[in-house]
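Take a look at this single chain, the form predicted alone, given in structure tokens.
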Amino acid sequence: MGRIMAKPEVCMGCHLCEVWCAVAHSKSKHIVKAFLYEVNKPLPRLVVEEKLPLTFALQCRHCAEPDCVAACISGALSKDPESGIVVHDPNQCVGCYSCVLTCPYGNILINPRQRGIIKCDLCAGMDTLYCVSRCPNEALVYVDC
């Protein structure tokens, strides 16, 4: 199981990781089509924290013993025993936001369009981690733990 680690010393706060995360989770996977033509504009699963001069990206850390999974009243969040990824099933989510309140890192985001959450899924089903591979300063790295 790995995780994405931020390197604040080289992050310039350009927010391209947010843009590419949204593109990765869009229907078209195309940067122009995703933001201009898709009816449901894609949302990023990470946020860039800015407390200048320090900036860095925050996303789900897929904790070993995730508080969000323990707090989930509907079973929408679970930890995959093989990959170690904390998985969200939007069909089971009731939008109680217990996970948002219990995440010690504040890395589970409220979906503003519908009652539910969005969180990093480590680009599940894709061949690359968009935020890591598209960061111009290599401020995000994937490390095996």
The other form holds:
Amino acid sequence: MGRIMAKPEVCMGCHLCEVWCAVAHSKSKHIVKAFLYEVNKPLPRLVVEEKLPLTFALQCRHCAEPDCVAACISGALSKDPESGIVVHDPNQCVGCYSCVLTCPYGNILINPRQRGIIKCDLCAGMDTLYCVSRCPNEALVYVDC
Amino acid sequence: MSNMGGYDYLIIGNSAGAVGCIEGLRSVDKSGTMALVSEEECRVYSRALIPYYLGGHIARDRLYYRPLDFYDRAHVGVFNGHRAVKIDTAVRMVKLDDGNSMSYGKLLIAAGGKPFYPPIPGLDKKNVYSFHSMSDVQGIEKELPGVRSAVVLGGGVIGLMAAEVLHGKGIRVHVLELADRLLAPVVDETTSQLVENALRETGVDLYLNNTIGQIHGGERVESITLKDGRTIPCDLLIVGVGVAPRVELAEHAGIQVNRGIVVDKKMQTSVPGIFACGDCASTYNFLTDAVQNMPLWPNAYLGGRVAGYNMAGAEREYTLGTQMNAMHFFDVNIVSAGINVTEANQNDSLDIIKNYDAEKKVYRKFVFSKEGTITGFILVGQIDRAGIFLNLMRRKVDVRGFRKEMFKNSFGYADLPETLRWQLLQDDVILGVV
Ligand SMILES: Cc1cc2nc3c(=O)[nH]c(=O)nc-3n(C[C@H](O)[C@H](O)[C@H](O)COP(=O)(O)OP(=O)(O)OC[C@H]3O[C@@H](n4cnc5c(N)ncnc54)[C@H](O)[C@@H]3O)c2cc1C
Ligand code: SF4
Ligand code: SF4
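Following the display of the form predicted alone, present the structure of the form predicted in complex with the partner chain.
To see the whole picture, the full complex is given below, headed by that same chain.
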């Protein structure tokens, strides 16, 4: 199980990680189509922390003992024992926001479209970690640990 | 009367606490024998989802908290529909209501709570329910088609959730609250006011400083007379005034009880080998440094998880528990955590900052200790990234240098002073030196 680490000293605050995260989780997975034509505009699942000149991207840590999973009243959040990924099942989620209250990193994001949340899934089922591979300055690194 | 076998680990109860224990324990000990006894007939469901189900937001099968094969995969023997009636600590046996008994190596009591009924004659009538269990769900569901006017006794978290559900069905809802405001135990006056406004705007009838004087009807409640003399028609009465910890088993076994079953940080009771967690227990609150009853889902799950580790011999402590609520009523999102400081219990030695934007209906309040650490907070309307505040509170961080920043909706780690920020993020988030 690894996780995505940030290098604030080389992050230039371009927000491309957010853009590509949104694209990765869109229907078309196409940067132009996703933002221009999709009914549900794509949403990023990470936050670029910003207080200029400081910027760095922060996404779910897929914690070893995740507080969000412990707090989830519906069982929508779980930690996959094999992959270690903290998975969110939107069909089971009721939008109680217990996880928003308990994630120490503020990495559970409220879905602005309907009562529910969105979070990093480590690009499950995709061929690459979008935020990492599309960062022009290599300010995000996937580290095995 | 026979012995239904012996287990290395036995759990009484089948809810958040039990699941936490099973999952914690099985991550350490894969082979020890394990069983649970549960009074309710069905597999583990989340009672916190009852409002969502009755409100029509989720289908019935989504009330279940874990998949169907959960117990099999965890190798847990399940004895549903059985109540534990006695714990014999000397011989490590639990006796069941059918006369059978089971012996254990380690025992977890995760018996939860029982809805409290105030001593008002007539609360035993047929159309009176609490809002707590699968049997309430089934009862309320049967009643719903015929209900035009409902009374909810209790303006706390559960009462208000019930009110919202019933209102959503087109029912005329009357909420009775004995105190002079809603949600008094968990939020302050300003927040109560915001919720009260939201309720009134949607047309729910509120009766503060009020309760039932008398219940009228034969087998069923037909109407009630309030303490102030007014009469309300009533086709359904929901009792939501609180939950009492189920301590009777522990008490009779000579286990120490103080409101809830008292446990140490390892979740062990006064009798070695017997653990307790969740709504039936009194557990450590890191903000008050006292052992208290905190009937909340995360507290039950985590307490159970820590108990599970310790039962399996892996030492862990549960030291991060405190009061915390994520709530929403008629689309007003609220989170509150820590000590609830109100105008009534406020004093000059307390350091409080608050910010209320009446137009946007956004409210934030933080309470600090003398050392500058957060001891309580409430966010209404904007709750994004609230967990960062909980984390600062849990880590007892002195926030004096940046406390005004905390009013910003976009508040995040970037707003922390540099040294502190990297201290908090170094191991988990940041690569290299900063
Ligand atoms: C409507 C509602 C909404 C809620 N919403 C939230 C929320 O949003 N967030 C939150 O944090 N909390 C919420 N809660 C509180 C939360 O559900 C409880 O804190 C949690 O269920 C406690 O879990 P527990 O394991 O301690 O016990 P419980 O869930 O109370 O379950 C205990 C189980 O043990 C069984 N049992 C008891 N005694 C015996 C015995 N002698 N023998 C056999 N079995 C026994 C009971 O039948 C029961 O099945 C809500 C509660 C309700 C009712
Ligand atoms: S959402 Fe937060 S608490 Fe949950 S695994 Fe990710 S970082 Fe940890
Ligand atoms: S908002 Fe959804 S995922 Fe988060 S705790 Fe509630 S049910 Fe679980």
